[in-house]
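The data below hold one chain only, encoded as structure tokens and taken in the form predicted alone.
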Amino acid sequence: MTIKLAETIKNLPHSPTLWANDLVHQKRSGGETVYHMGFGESPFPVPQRLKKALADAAYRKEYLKADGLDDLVEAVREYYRPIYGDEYISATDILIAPGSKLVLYALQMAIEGDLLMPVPSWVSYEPQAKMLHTEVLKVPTTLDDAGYHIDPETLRATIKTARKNGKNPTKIIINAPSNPTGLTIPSEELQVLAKVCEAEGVLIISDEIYGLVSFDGQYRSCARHAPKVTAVTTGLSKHLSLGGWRIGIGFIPRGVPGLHNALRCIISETWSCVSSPVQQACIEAYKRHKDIEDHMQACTDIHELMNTTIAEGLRSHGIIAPKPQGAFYNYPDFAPFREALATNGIKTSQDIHEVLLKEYNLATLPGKAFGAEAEILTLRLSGCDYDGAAALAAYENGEKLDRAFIKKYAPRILQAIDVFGAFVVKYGKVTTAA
């Protein structure tokens, strides 16, 4: 008798973004030189309040509730509650979950239907859709220095039309600022797209996990403008560095009848809960501590200056480079470069990772990745390959942030954009036969 896995699982990659890390580790203990992009973790160190508030509760073992600790949530909710407003706060029930990552998987479960998703979009929502036997429908995106536009005509024809061919479009999951690109939805269009989907039945899954490492500072989110149908993912990965705490938070309106029991049933019958000694320390990130939010605005700062320094850059080489707004990326184009990329054997985005990883121990991602077509040349740039706990000392000493300060802290970034242009210069010309 033979043992098989089942298709769905069998044919599904491993992580691109945790692949990239994985390699880079092991390139570099080898004593290799890499130049990461490929990974976006924040690089700053936990802060000290936050690093205590753990070891204070170290003792702590007991089983907690599905939903999360009580003074977890409490405070959770009053962080947010200037954010998103009493309408929204007060019509929504809160989850404590293991990451954000899980919180999106459990309401692609937890919800009828197929998925709506946005092109470029982070790795991980087509995976799991498809873990879930749900079909994705792309909705085209454009992006410049403006934001990261969704058309409200192009997506109710959209749903329309995957309707008409029998398909069942009741979910769409926005990620604002975005990763892959680093850019923002205005908030002007996050409002038409909320009444949109508000008159077409789609649940709105806002994945909001970057949304405090905004560079001008304004927090945007659908929450306000569809309360009824907007569930909320969010946590303290990003904007605090905390990604192996495992913390993410789900906001679940009470608009969509089921949906918070389907979700702690969901909880209840796979991770139980998280961590105590975690929840309870990560109280203190949620008390809008005076150290805690400086800390948030000195990382964000470092953050703006290192991603839009990578994008000054890469435009001087001739790529299309869009001024990142928010969390940690760029979201390169190589079409100007096209036809003498093709002359030279490279026609895809992965044809262009592949290159500068062989050639130059550059790690990127390839926007096929996020879900773009093969053909189309796009990268997607993480700018956290430095020492987060010096540059963040640098500054806080009152060091100036310019490219002196990238140069002396971040120096890998700036050989980064030295190998872009590498890059250009050698594959970018159209060759020609002697």
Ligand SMILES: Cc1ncc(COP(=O)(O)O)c(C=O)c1O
Second form
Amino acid sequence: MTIKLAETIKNLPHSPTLWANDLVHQKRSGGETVYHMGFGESPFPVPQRLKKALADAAYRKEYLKADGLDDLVEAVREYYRPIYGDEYISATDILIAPGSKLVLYALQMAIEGDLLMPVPSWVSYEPQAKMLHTEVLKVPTTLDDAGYHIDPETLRATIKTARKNGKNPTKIIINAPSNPTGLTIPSEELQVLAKVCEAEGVLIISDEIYGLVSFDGQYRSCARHAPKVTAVTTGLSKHLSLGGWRIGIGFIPRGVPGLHNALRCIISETWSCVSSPVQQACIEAYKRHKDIEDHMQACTDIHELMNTTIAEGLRSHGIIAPKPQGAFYNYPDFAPFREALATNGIKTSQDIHEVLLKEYNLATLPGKAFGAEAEILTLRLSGCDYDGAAALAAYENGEKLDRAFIKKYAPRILQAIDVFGAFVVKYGKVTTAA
Ligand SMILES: Cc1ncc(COP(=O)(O)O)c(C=O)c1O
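Okay, that is the form predicted alone; can I get the form predicted in complex with the named molecule now?
Okay, now the whole complex, with that chain kicking things off.
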């Protein structure tokens, strides 16, 4: 008897971000110096208050109800009330999940129809759609120093054309500040986008996992503009660097009848509930304690320093690199070097990624992993390769956030910028046959 894998799963690659991380750890344990820009893990330590809260809750062992611990749900609701406004908060249900990744997956599972996916976008949306037999309809975007732009007319045309061709676009995932770009959608554009989706009957799944890592301190969300058709996903993985605690949040609009109940059923048949001690401890993350809020702001300030310095460094080497506005990423474009790179056999984002890894021990991710066409010469860079505990302590002790700070606490960031310089010097010049 031959046991076969399911069609949807057998060609699914391992998540490229986790793959890059494993590879870097392997090389480092072999004693090699590696510049790690391949994995988006915020490097800061767990705040003392949360450590204590988790230790205090260690005795808890009960299953909790599928939606999440009541006290945590209420703390989340009150935390986000001033951010989203009463209208949205009073017309949504909140779910706690083991990471926002699973809320995104459950939402995709629960809503019938095809997924509209702006490109570039986070690595997991498309594989999740494929696992669910969902068709992905890509929506082009433009990127610049003013942000991540989704043209409303292009979105409308994509929806209309898809419908004319017998497709059924019913949901869109937007993400700002964005992974992979570090850019955000300007408020006025978000407002127009929300109206287009509402008019077209498209559910907005707003991935706001980086919502509180915004360099100008502004929180932008569709929840305010289209409260009836916006589901928000968020959590503690990014602004509190708690990815491994696996706490995700879903805001589910009651304007979509049956959605909350459908998600509750999915939860009850899959993960049951998030770890009881972790839920208990995370209540403290939503109480607006000054120490926690200050910690978040300090981490965001350091992310801003690292990632805007990377953008400036790349620009100084002639690479296109919009100035990041949040999160901890850059999404440089090597288009100015296209011709020269091609004469050196480098024709795709995957080629750039491979040369940087093999020749320079610099781990990045190719733009292709984020839905871009293979020939678009973009990479995603994560600016987190430093000792977050040391950097945070120094900043809290009053050290200034400047280039000297990076040199002292994040030297590999500056070295990686130099590697990009060496790469374009070597491969970015047209070579002519002798
Ligand atoms: C854009 C984006 N969305 C969602 C996630 C998932 O985060 P988590 O499942 O840890 O909440 C990530 C993690 O890297 C991300 O970058």
